[in-house]
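What follows is a single chain, given as structure tokens, in the form predicted on its own.
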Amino acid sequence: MTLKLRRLSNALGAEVCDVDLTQPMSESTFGEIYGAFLQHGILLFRNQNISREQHIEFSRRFGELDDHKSLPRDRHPDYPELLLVTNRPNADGTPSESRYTGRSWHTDMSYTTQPALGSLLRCHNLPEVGGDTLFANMTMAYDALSEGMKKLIADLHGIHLSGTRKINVAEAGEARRNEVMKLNPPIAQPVVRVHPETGRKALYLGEKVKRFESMTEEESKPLIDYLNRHATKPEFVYRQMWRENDLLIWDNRCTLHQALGDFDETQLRHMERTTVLGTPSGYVTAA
């Protein structure tokens, strides 16, 4: 078959049209849908019905899946392979932990040796309003630098943390930060990372970073700024209004992405989604 595809933004991203996910799907039908994620860097597939067992499935054949050790208390009880995206409470009352999950500006598992190639994330449920996630394109955003600028930051490697959600520094207090810290030390990556299938650079960066190798946090913070200032531009960004039943897929090699909490948290918003692996990069470092 031939994709029915519909662009989302200039900046990023298509929908992929008649194609139901509950059906059985064939390699070819397979290799133009990746054809298309590698070209749009976002897929989004609307009004999938799917059970949790034909995500994971559906989410394998982009690669091996992450388990979310490094985020035991966000996953799934069921399925390791779904991480918990919700503000639903916990079964004892307490509030969830992954209620303020990808408030910041990021990209998933920087922060580990093996960042995500992908993410897919389907909606559950939606508050009346808002809720929305926002979208940058880092390879356009790389593209529009000057040369003097990429020169500058050419070899620049990026100290990436875990632990920087709300939730860490406000209530769950530093018991909490080390717990998160032991399990997810400080990652140094590349600022410029090049996309091992098209080949093309991207910046790679985001709220999770907040100082460069070798460099102090004072010294290095007037460049972080600009460059994430920069990198979500209207002009590279796209704005995902969900609708309950969407599949969004995002190539975490070439994009940045941030949930914005625009809603009324008295209401439900539930995702989940499934982490597949990427390439190895970077390298454990000091805080």
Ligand SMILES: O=C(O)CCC(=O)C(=O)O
Second form
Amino acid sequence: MTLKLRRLSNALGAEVCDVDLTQPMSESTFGEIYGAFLQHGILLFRNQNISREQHIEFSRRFGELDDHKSLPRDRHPDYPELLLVTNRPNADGTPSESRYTGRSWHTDMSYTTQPALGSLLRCHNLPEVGGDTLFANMTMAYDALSEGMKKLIADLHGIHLSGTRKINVAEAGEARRNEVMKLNPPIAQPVVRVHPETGRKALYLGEKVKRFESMTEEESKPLIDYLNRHATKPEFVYRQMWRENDLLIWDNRCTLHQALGDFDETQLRHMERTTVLGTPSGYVTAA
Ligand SMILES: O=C(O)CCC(=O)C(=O)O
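Switch from the form predicted on its own, shown above, to the form predicted in complex with the named molecule and output its structure.
Complete assembly follows, chain above in first position.
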């Protein structure tokens, strides 16, 4: 079969128009999907009324799945392969721990030494309007830098911290932040990452990076801020306006994303994510 693809934006992404994920899929069709994933960075499958088992089974074709032990409170109680991104209150009426997941530019699990290859996010419930997610193409952003800047950042490592977002402390609580920090010590990752499959260079930063290795926060901040601002300019970005039963996969090795929170928080937004483990990258370092 030849996949029917529709590009989603100039920067990245394609919709796969003619695949039904409730049906068995041949190796050759999956091979085409994987090729399109590498080429476009994001693939969107609309109208996929799949079960949780089918979500997990399809995800496994991309590689080994994480059991989300770095975020134990956010995983589905019956399916450790599924991470909840939801504002549905807990059974005891307390607010969901994951209601603010992803509210800053990041790439999944960069704060571990086995960052994610890809993530497959399924939209279960949406607010009346909004609840969008932004994605940015880090290969394109890297390519657009000057040769001087490329040289300057070539050997830098950014220190990726987990659970440091102010919103977590203020609203999810100090206890959760400390738990996540303890499970996830600071990790130094190359600022320029070579994609293990395409061989292309991409910026690997985001707002979890507070400083460069061997440099202070004060020294690092202006350049980190510049690179993040550069990388998330509109020309590198796609805005996903979700529909229920969308399944979207992104390549964490060459994209950043951010959940916008552009909706009425009293309305339900419920997403579930599988995370495909990538190749080892980075090393544990001091905060
Ligand atoms: O909820 C979203 O749209 C994105 C969630 C997110 O950032 C993530 O799963 O890493």
